[in-house]
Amino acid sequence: MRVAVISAEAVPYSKTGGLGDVAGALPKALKAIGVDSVLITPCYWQTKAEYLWSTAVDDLNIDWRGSTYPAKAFYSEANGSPTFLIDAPSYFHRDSIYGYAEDYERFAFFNHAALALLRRIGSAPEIIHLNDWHCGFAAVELASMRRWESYWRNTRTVFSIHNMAYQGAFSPSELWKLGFGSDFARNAFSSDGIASAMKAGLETSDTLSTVSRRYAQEIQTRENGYGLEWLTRQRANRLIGITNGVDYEVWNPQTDNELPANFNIDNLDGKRECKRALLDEFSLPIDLDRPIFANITRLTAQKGIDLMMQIAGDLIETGAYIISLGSGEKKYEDFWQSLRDYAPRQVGIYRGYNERLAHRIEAGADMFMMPSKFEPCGLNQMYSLRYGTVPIVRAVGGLDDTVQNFDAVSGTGNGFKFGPYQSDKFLEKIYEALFAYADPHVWKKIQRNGMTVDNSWENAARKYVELYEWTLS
């Protein structure tokens, strides 16, 4: 089977979140166990230089908006897998990989990029994998071209939905100047007066899949199916949840070079080395007995950053420190400064990303706050659960289907999750944790528990070749 993933992030060469971690790995895993697959993403001014191994099309012109577009792709192997990354530099040599007025054209150039080099590097693929509203334009187009043009005649499309709230909305005017102007495009962009991408790809893409089972299920619903909820029910028969992978070979205690020492499950003796460094690394007081709260994360109302601001006070009473990585809107990047300010001793910050640091705060911390309104998958509580750092999640999404709360009674569980959004709920459980925590005993016992879990890419990746293999029967 030949397998074509087309991402507009994907790891090592962008990310912005989650899509890109999962872009990156799941061509790597599916090669492992045999597919044929490639990986097609753009070459941002952001890729880095030692990447782009090779050119591989040096004259991929495309035919744009009634003229010929020079382009060209680079190969790389550098996630692990065979990569090509397209090079358009009015499109995506820019400061920033998102955030433009015209983004649904930089996306549907990329689309209409891919495709044409897929048909200049070998014969069609059997499955194109597309992935969120950015890849709803080659939906569109593959639907269109399997028509008439026989080369993609066998060729079957998978649209995977990485959030539902993102949905790439433009104006529908634009639709003909982006090659969409039969009446077939027109209706499948349509959305309540506007163009929709995600929209599209959902209409017309051949199987649907999202990144966890839970969430196949809640972006059925009007609360997180941002009004589209309709087009998911009525094609539920074709919408699957997989859940994300962790790719151990980065996120792996034992393994780890980020790390000041590494462990295992049979040896938590380093874990207790990186909490120290990670205290001093954050110039907090050394005292290896007080749990660590940590939290990385984009600074958004959708990551339950509001109830961390409701429970912080009592969090800080409880003497505990709290870490937090990330940046975001400014009132909640202004609320961790001012908690910083207000308790230096127990607080640590660091605005902004640093996957280094990431990989020491989740092998120093004793816990990870997720109290998410919605969340996907997510991979941090999966991250955490390998590292022995016990979660507290929010029951939605992939924070559901990968965290079990712990029962004292059974001894089973590795983590602690709550329901309703609500602050109090939320501080429950912190407590409940701190309960636990008090006890050596039972929290290894809860360590080993979320240490022991596979949520390796390899298991994933054998369930998207059962959607693929579905999708082509």
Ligand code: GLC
Given for the second form:
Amino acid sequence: MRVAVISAEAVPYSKTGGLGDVAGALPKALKAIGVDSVLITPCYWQTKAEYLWSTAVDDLNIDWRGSTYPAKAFYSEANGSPTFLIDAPSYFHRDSIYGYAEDYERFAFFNHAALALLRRIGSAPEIIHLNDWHCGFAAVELASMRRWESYWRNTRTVFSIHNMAYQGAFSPSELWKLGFGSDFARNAFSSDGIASAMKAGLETSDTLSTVSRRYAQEIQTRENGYGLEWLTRQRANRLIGITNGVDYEVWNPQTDNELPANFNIDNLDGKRECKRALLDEFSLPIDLDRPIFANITRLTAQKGIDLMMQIAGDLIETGAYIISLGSGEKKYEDFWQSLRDYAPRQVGIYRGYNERLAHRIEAGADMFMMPSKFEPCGLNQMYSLRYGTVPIVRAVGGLDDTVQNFDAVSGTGNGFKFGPYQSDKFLEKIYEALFAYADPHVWKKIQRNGMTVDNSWENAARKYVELYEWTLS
Ligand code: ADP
Ligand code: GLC
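I would like to compare: after the form predicted alone, may I see the structure of the form predicted in complex with the ligand?
Entire complex below, previous chain first.
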């Protein structure tokens, strides 16, 4: 089976969040189980030159908006599988990866160029695996072309939803300029008077998936459907949830070379070393018996930062350390700064994006806070499990699927989990975690339960293969 995975970001070429991790790891995992897969992703200004191994196509001339756009494609296998990177400087050589008024146009172009590239490099893949709203354009283009272009006749599409909250909305008056003037295309994009790339992808792809089993249910509800719940419900018989995996070549405390010391479940001495180094790195007093509560995230409402704001004072009172890595909305950045100013001997913050620090925090912390309002899958709770850092999460989306609440009587469970989006419920779990932390025996048990969980990509990749087979049948 030949599969082309198309994604707006993919590690190590680019990353703003979990989509990058997933799109980088899945093709490699597919290859490992014998699936012939290629990844297609943009070449951003941020993509390191060392990852551009060679030029694959230097005259990828794309018919675009009434003229010809002279794009190129680079080749690499830096993520462990064949990858083509579309180079279109005016669209992708910018200060940031997303956040421009014409993002819809940038990714419509990317999709169009990705399909042109596939045509150029060989026979059509059987499956084109599209990810999030950025790839809704290709779903429509393929559904239309398949009717009259024999090249695509046997190609089927899978559309994965990583986050329903971002829908790639734009003015319908732009549709014809992007080549979507037909009735079929206009209907596909049309969503309450606007054009929605997410809606188009959901409507015109052959099958749908999302990144956890629980989220597959949640997006059929008003709370998490963002106005498209009618469509996810309508297509529920074509929708499945596959929980993301972890790339243990990248996230493994035993081999991670970003860490000052390595460790595993049988020898956690290295974790203590990591804790010491982490406190030192944040210029905090070194008291290894006090727990570190960590958080690494985009600072948006999705991540439950409001709950963290509400419990921060109580958490400081307990004497614990708090370390936060992230950037995003100003009110949340200001909150972390003011907490740091208030308790400089207990709070460490780093505003920005820092891959190396993310690894060092996972390793050095004791607890990881993820009280998300919604969480399609979430990766950091799974990284935390492997690094012996106990997650405290809200029971939503992938957090609910991957974290089991610790039960002191049976000794089962790998973290702490609360239900309602309320600060008192979150705080209860924090106190429970502190109580368990005070007993090294109990704590080790929880760590062991987490560190021995197998969330490898291999399992998830096999489920994707089943999904591809189902899509083709
Ligand atoms: P989302 O995709 O919604 O942001 P996930 O938990 O799926 O959430 O994935 C987030 C990914 O981005 C993780 O790999 C996490 O370590 C990483 N990440 C988030 N913020 C930062 C940051 N400030 N610095 C480094 N890595 C970050
Ligand atoms: C999205 C979601 C996150 C998920 C990631 C990868 O960014 O917010 O929960 O883990 O995609 O699927």
